[in-house]
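Next up is one chain by itself, shown in structure tokens, the form predicted on its own.
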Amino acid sequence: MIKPDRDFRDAIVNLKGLVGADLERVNDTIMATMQSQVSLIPEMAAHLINAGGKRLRPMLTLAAAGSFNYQGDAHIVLAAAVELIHGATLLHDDVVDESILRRGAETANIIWGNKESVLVGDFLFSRSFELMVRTGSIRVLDILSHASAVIAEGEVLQLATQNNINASYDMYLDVVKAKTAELFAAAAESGALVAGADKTQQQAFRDYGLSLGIAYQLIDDALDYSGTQQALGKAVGDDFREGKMTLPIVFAIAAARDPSSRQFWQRTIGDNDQTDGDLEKAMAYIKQSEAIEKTLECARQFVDDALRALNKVPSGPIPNALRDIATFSITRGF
């Protein structure tokens, strides 16, 4: 049986206690690759970074690495590249969400502005490929390049999805995959090439970090209705005020059967015409549709196909803290 919440916060400090030398270098490496003669863009940058987050996705390729007794260096700046990609989508993606919170801050797009933060971004896309290159792996570069236009093109895609109430749950899927649980799939991928692993268990790697990546975004996207501010660092319902066809509202709109439902569907999600009272409507909605249990549910099976990826590489105190990451991620509340 899963524990409450906390037992989420404990694994994430597992893991870094594990990979918390190696991490304190990543923070280091990406400090140093922020710098500039600019100085709207190291501050810019040093905004977004110190801004806190878990450091998920560059400690997937930091325990990747670990897992194989990794010694070299390969994987430091891989990581530092991860975050900085990591880093450069978020500022996008707040320009496009035109976010004003983030992690309890003010977005970066608030502070300095829309072009700003499309600019810094493209800086932290540029000083990622710097890092790629100086592994000296061309199949590195291939994996983390090809990650970079993957997750450009969930940008795009969910822009097509958006205020589409027909937009169905493979739609839905597809749009995370790429969005979300590609950097999650390269980062793991990658830090296990650079330590020598065997191509069956970089893939195992890779799985895992695609699971995972999609299970986390099914959580968020359930927390987004479930949550609170307080643990978000966000406003609750952005994604309702966003028009975002995200899963909970899938399973709403899919369950919605009388003419008065489906009108409201429409006006506030389709039409993006939305009044006071429609967020409590909407959540109503969901609640009596089970739209929640049932994205847990799907998050639990991507968890399942995480753990079952995880039985392919060897074992030890690495693995074992990345199956915590997976098992507990369902019970999260942040």
Second form
Protein chains: 2
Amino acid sequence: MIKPDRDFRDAIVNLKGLVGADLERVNDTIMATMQSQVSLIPEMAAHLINAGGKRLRPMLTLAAAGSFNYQGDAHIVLAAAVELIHGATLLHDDVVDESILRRGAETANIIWGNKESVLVGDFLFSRSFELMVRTGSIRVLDILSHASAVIAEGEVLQLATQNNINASYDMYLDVVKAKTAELFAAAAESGALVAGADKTQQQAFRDYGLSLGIAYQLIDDALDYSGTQQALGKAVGDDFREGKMTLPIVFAIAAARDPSSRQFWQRTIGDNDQTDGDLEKAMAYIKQSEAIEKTLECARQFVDDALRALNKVPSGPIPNALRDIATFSITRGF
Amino acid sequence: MIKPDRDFRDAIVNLKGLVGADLERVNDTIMATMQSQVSLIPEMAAHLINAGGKRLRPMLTLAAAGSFNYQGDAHIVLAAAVELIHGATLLHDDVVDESILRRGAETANIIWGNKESVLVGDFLFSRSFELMVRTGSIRVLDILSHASAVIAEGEVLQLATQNNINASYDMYLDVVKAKTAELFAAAAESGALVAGADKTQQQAFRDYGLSLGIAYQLIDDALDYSGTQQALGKAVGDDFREGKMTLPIVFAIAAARDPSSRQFWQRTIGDNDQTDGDLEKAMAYIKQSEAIEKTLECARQFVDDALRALNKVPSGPIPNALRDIATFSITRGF
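One more: the block was the form predicted on its own; return the form predicted together with a further copy of the same chain.
Let us now look at the entire complex, which starts with that chain.
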């Protein structure tokens, strides 16, 4: 049901081509920022940064600034700060979720330990604020400190809804907006801000980032049940094993009418009591209820919102590339 | 060997009397900042904030600002931000150290869990930066984001030196400066800054905070082997069980000449292989080597540095109270 992802890959390659020189400088800034006499810090940072993420969030910052032909340096340190916030949340998420695989490599908590991941995450987070200070803009710090608080709040909310089979679409959307979309929004908004865009255009980039971020997470959650480990770089069914109430599960549970399927979800998600074959059974229920299609249909609506937001920004090759990113994110497989 | 702590308690009560009205406003600001639709957040924050810490760090901020008769509001949000950074590090430290008792109460990681402590710690940390933004001062954010990075780096360094019986006095001092003293320094420096103090006076408050912070941690580490659980609000010997290379242990190991005592430290600290009676034996070695007295003698030198730094600030009741805090911290038992 999910189509090949050549188009999304092309869209990313295209955007990378437009902001590529800046992205190199972002990587250099990150590596310079991670230097420390405590060798564990650059080691863990390199593992995280070199693991080959898509760099979507810093690219949003660079793209937003580039849309206004910004010629300064503030967007570079800002994009590095955004990626460090993301890196810090990944380190902490993997501890909280007890993940073992990310982007095809063992997670830092597995290689170095949970304690190390918590503390080095704190270090990345602190350094990201030091980078923001270098932009000299209180407004940048306002946007990103607020985003960080929203992210953390969303992570706590997700923990609170975990294993709650009555969690609704609205609760799930609150989690997604907070834990994922807010950083997309802040990355794009602050990029426009440092480039001198006016309030309307800052808001347009914020709206684009928020909607893209929601769609992106919905697709991630669909892929957790419909992708392949090779493409995902992590195990299929991780969310199921953790009892996370993502949208495919919300839809599948909503469609569960007979007692045996309700009991199944209560046991596996509600009571987190899982045995061999449960993931396969869950995926059969998901297929039967068309939960993946429904999730992707929701994602499509947020992609439409993202495209609408871009109507308010100046036309040019970068906004066009951002359109493609949004459009083709629906069919991505990684 | 440690004298009663009536004098230190008096010194704190005295300083609280001088900044008390502001401290109330700091507490109100913290509680307001911790409001969230996610009920776990205010619950955990209240547990942490109401646990009756000494509030030394925010008091340093208030005292520094008060020394210049500052009449604005920036020191209130700044002091709240400082306490939130401290609170975030406590939540994460207790996860990393697997602590079960703090200030006489069960730790948050025991009551709510490690995951919750990691994420709510991140929330506190993010909110502290949101508060700093309200001061409108990039310099404040510069000082405190740098301090946060230094703290995290110090925590990682401490983890790296744990169970290393060759860790030296210098390595230990690097850890103490980073994980504890830097926040004392930043709290005092930034309080002077928002009050409009000149560079020399900002530096004087920074120097006072740094030296007081080092002395404070050395005394903490001495108390971990010489205090009482009732006064400390936590178990005696926690550092020993974690294999932490604190100064009393550094001195005791330096004094260990015979093979049996060296083997003892290698087994208990180096290999973290401990059995019943080991803590008592460690304390006997510590007593025999006068490691507590030597640790307190070091602390006394840093107290002298702290007092010297205060010579450069305007005289008045608040600097006098800060003198007493430093002087009497040596004899504290809690």
